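Take a look at this single chain, the form predicted alone, given in structure tokens.
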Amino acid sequence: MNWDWNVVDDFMPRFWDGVLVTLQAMAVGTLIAFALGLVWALAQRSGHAWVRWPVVAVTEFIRNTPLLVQLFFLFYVVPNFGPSMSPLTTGIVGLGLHYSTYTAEVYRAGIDGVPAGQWEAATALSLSRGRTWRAVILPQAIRRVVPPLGNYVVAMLKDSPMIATIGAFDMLGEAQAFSNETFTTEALTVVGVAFIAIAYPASLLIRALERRLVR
């Protein structure tokens, strides 16, 4: 089959708002599930049980069950017992949610990866437990996990295109839906050097910060 350039330019307008979809899904998503995935962290190292086991069974239930299903839910379930949301905010939701089971992982890691000094050195300053966390633990377990966060990024990335199935066109939503329409693959092939094209580079930033860390 030839390529044709003109089903390129015919697709572009739309490429481009899938790109706008794609990276907005990504970039909140991120936000989210960084800032809760933390939250999830702390409230499995409470020292309430109350606290700590219901936040154990929900990350674990959530890690659990398939990203797709968790999108179906908040998009077709939960507007029968709530308010409802946009496709691209509940892909948003689904994403960050998701995800955040997995940087509390991360995260936990990284707490517990600080020397049991550090905790003594804090005791012996008459430290407060919340400024010991904000002084002194946090920014040496952040320091330690921000490669691996990395990664989940670009993780998210991949799975954006689940969002599609609820109606929050992306860029791979976009192309299928135009070669639907055209019978054509040339929309196809763009998206998938689009992804690579986003996700290579930013899997070799990763890794340079992760070797700029580690010195």
The other form holds:
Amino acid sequence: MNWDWNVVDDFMPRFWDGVLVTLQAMAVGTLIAFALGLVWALAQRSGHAWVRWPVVAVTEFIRNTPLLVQLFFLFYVVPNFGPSMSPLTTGIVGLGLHYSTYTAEVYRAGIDGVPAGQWEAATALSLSRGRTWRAVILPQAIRRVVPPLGNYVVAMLKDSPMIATIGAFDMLGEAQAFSNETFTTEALTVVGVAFIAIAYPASLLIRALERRLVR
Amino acid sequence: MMTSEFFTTWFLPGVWVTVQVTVYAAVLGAAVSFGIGLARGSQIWIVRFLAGAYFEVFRGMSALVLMFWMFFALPLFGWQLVPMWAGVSALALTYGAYGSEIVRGSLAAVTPAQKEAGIALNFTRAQRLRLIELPQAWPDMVPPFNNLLIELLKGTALVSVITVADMTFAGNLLRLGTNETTPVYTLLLVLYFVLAFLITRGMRLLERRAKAGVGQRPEQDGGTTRKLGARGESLQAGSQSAGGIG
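Could you give the coordinates for the form predicted in complex with the partner chain, as opposed to the form predicted alone above?
Shown next: the complete complex, the earlier chain at its head.
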């Protein structure tokens, strides 16, 4: 084995480009997943069967198929019908959409966890439907859902390299391109270590958050 | 257009490769799960520490990056894996880390009194594990392991990027050859969904059997009599096998 620090040095500028793309994908993907997940969760509780069933079917389908194939689908199929997006945008939308079906489940569990008495109290005070959600249910559900949501942020970080397969140059994409050009493997190792270096502190943070919120 | 010939020469073998990768990775991943999961409960601190380190590293690692690393960087250390096994081992190492948490967690959830009963009976650590703790933790393990299996099935799509001719690889090839993107990727998504659905159905049977096997399991907050009853049973089971050993 021959490890060459000069190769690592050469890779560094591109590494930071990749880190930026990875973090961008994670951040925007998280926003989409969190927002859309709440929409799914609320729609799944709808009183109208024609709202509930399509949403359940679509989320189940997305949850049970691989993110990688979904990315291919978004990148190669969707432009035939609708807007054509850049690889990075496609990747971010794919990540967000895929994980929104997981976060929907988290929200659902969080909402179900709010004691029935709280609903009854809201009814007794004759609060409107909107106020019941905004002032009573959601604030209590949030506390329960933060830790599992945090876990999905880390999961999204780890799945973000998949966007390299549709040509978005994240950490892995940069490392792969660099390795191909220079016939070296140091870049891939650096990226592997970088994932642990980001994910481990993040999971410690979530654990700390969990201890504070869930008592 | 998607000809039937292409379907039989590429797609069907691709489905078979996906199934194979899933099965191999599931078996190896389960072995890793139990190995690491048990080691994390070890009384020897260095074993516990190493197993914990394994868990943190492989849970924090992206499966795709690990796969690339095993395929492209491992030969640097003089170890060349064929694509399929590079893929399978990367998946098994990743999912083994998640599985070890399931094993550790469900063993930790066994009531302390059950472990103490084993100690009182002078069982060795291995006997306690085999006769008391694992049988009681098993029903708790099955449902999360089923989830993990679905995750694993979806994860196998990654092997296509290191040139393993699985379903996804066949789909990409077909797209390149025909430009018929819509039917190809739609079919691919449906196939994965069907496989996942079949796994869920099959595993539900296993789940029901695992639950049926522990009818007399003490409730976490159950009455004293039930607990005594359950303890009496494990005493009985224990004395039988202890007699066998003696």
